[in-house]
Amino acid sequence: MNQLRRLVLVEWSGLAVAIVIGAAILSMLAPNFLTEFNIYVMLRSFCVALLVGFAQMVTLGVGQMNIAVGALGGLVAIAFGGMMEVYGLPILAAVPVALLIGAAGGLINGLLTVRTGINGFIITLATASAFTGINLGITESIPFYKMPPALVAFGEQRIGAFPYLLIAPVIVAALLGLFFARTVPGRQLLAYGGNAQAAELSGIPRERTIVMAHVLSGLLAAAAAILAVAQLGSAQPSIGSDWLLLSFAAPIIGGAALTGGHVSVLGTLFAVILIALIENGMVLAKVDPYWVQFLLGALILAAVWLNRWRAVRTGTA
């Protein structure tokens, strides 16, 4: 009785039965859900929106918010189009500059939060403006749609049902999950964000740490931007502008604390196959896609008030 107690505390394990539940019934309504090219699909979507949960999921480890996930990961979308269509960079050359560029803008987001010591959220917001003013500015809406062969063939190959892209958030899951439970830098952004006032009577730098999220944030943003050039074939300014409320939903989701100072790699991943799967229900049922935001907003509720039930219960609220 202990165990499964202690089971039903942990915070993927609703995601993990619903998971099961869904896929299940799923399998009973739409035959074609278990195709393989249908599974496929599902990857190729879970792919580019498991590093925007990341994204967002290292921000609110340190407390703070990134509004401007989706507009720095579309400014970096067309940079890295630009970059191969405009000035012939090989694809080698243009991912660690586009790297860099998300960095970059991660950076200026840190450091504006700390020395002006305006909440992240304000400055992100701002900032979110100002990335999407220069992408527009540069593209004048127009795509870059001349990628290199190479590049769009691996946005589309895949090895039975499981496609190339996959290969880069299984990646970066990995080292993240290292990164919060084994490195100094990952247990004291956690530290911070659980008790920022204890944390730096400790010795943990303030500014030092919310900067780091914040850069991390941006990589992030900056490598979902480059798998979604390779998934899209494109660059499309567009890249990004619907990444809002999936960069919340699926940390929260995941089992996040709103307040800083725990995050789940391996929630936020199933939280994303959740998503991805009811995404995938609705397709095959026909439904609005309108309504998956309805779903997604639901489902941000229930897990604030599934978090703090768990907070009450094992005594850390």
Contents of the next structure:
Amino acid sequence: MNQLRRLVLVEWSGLAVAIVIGAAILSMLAPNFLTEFNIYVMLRSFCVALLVGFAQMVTLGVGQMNIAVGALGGLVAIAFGGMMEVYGLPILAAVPVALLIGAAGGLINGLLTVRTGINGFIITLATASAFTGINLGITESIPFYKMPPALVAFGEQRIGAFPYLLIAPVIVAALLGLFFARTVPGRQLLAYGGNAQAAELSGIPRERTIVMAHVLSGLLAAAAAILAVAQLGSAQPSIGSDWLLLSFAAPIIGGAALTGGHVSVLGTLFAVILIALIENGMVLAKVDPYWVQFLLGALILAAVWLNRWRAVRTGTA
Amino acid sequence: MTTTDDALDAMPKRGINFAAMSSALSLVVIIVVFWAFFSWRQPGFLSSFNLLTLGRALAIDIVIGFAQMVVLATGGMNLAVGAIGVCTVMTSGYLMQTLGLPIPVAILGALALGAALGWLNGFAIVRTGVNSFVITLASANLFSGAMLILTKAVPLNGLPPEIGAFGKMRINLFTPALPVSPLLIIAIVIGIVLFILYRYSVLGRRILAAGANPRAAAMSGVPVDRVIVISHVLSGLLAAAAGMMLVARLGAAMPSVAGEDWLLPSFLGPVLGGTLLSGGAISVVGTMLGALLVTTIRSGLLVLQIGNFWLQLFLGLILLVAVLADRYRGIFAERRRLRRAAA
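Next up, the form predicted in complex with the partner chain, please; the one we just looked at was the form predicted on its own.
Next comes the full complex, this chain leading.
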């Protein structure tokens, strides 16, 4: 128990220290860093990114990966926008349908993976291309601009530095934390990811667990897409096209084991804060935005190395 | 040394890879059907202009597929193929335009860079023991991030005209109605070299042995780590070769040409062609046919003016179908191996 606590401490402490140091440096160098508006801007970009990270985290937890997170997000985004603009659906009806599309996409990924026994990477690479194809085929790259004013307002309004958008990721993070820590399916998902053979021998259903992880991943990607539409105020077909790196970076930097079985909701959350901080710092320092890509790559490598080092140190390698 | 040879003899396909051959045959049939359909709907599909354009695109797709195939052979994957490609594109442009070096020197420099970046990937994978997916995902962003920082995403348009002229050159086979791009000939030569490497050389057999069963290969004396690093170097070299062909085709060095755009094509060719994702079995001819199928569909949809928008959906569905076929092929190969082990 003591060792476990130390492990958990190591996992976030590095990130927390990095965030505090980064924020301190930024507030010294850039006087407008700590303004209410800048924090609001950072928190807005944080919302979508966190859900994207969670969408990948659940598949990593079961020992799979989902290349289609971004493609599914894009498809859900334009479906969500199209339902409201073309068919005039109210927001409260469009949201559940959009989430359902995400879950259905995840179900396809999961079923194909378990039924064929093929590497989830290649299955989701193929479905990603198919989802993107449907997205582009329907929209021909033209966004839906006429979003309901209530949705746009939800995407823009704030209380002090806190955007309304933040409500969704906070609730989702709490639910996911509960899911992995306290519920039977959540524990089963991680148990299966940790040791598939042992999990099956103790009666955890293989197919159901993997499919569940993919459905959850699709659901989270859909939630991210809905928030992205609210944030942008229009349903862009390009939503999700740049989620691939982010989706892996957040959980991996947050301490998720690539082999499955271990994820950290709080770690992922801290990782996304760190990423938002870096992006914001680049903007404030007027550095080339290309540095973000470079630094994310470097951060992933550093995190992988750190995870490895931690595993060796605690003897779980 | 004898132990190594024993291990190699136990490999499933010293002679003919039946599984890959059956997939190659079915690919040929599918390709013929598509060609018949496209030329029926739009006779312009068979015009010498379209054939030349198709050949140029095909050459690059083939080499991109090879770059992924050589890593798939070890049971790993390389998400950085596109990033390495684009880095070498910009490097060759820099060497030619800014430094004014002669074309062969610039190409050699770019190829060396590709090999070096591949080596970095291989080294990091072997050293950390982390799976190749994450390492190459990270390195892909390091490489293309560094490239964008250094070039500021500005294309280099002032390359020597010879390189663009080479890309536009046409060689007439038999009649002027059948023009072939020299790029396609280069791709085929690369294919022949790879075929010989994997079929007849000790190194090639070792790579396949390490991919099929790393532990068994290591016990039989195959230096698995070194073989993985070599495969990544080869992958980087091939990505650089594809990059150089792209420079010739466009006559310019553009920073936006590769990156994630190469991800799907790099997997499509090998997977359609019957290369097993689990490693240990590859098909050079299959990869070329897989690339031909992809290029055919892309060109056909363009000629039929269906547009690029639905292309992604077609490619995704085709990959799915191929992957389903791949599963049964994998089972088939496994059964053959067991039968041979029992005999």
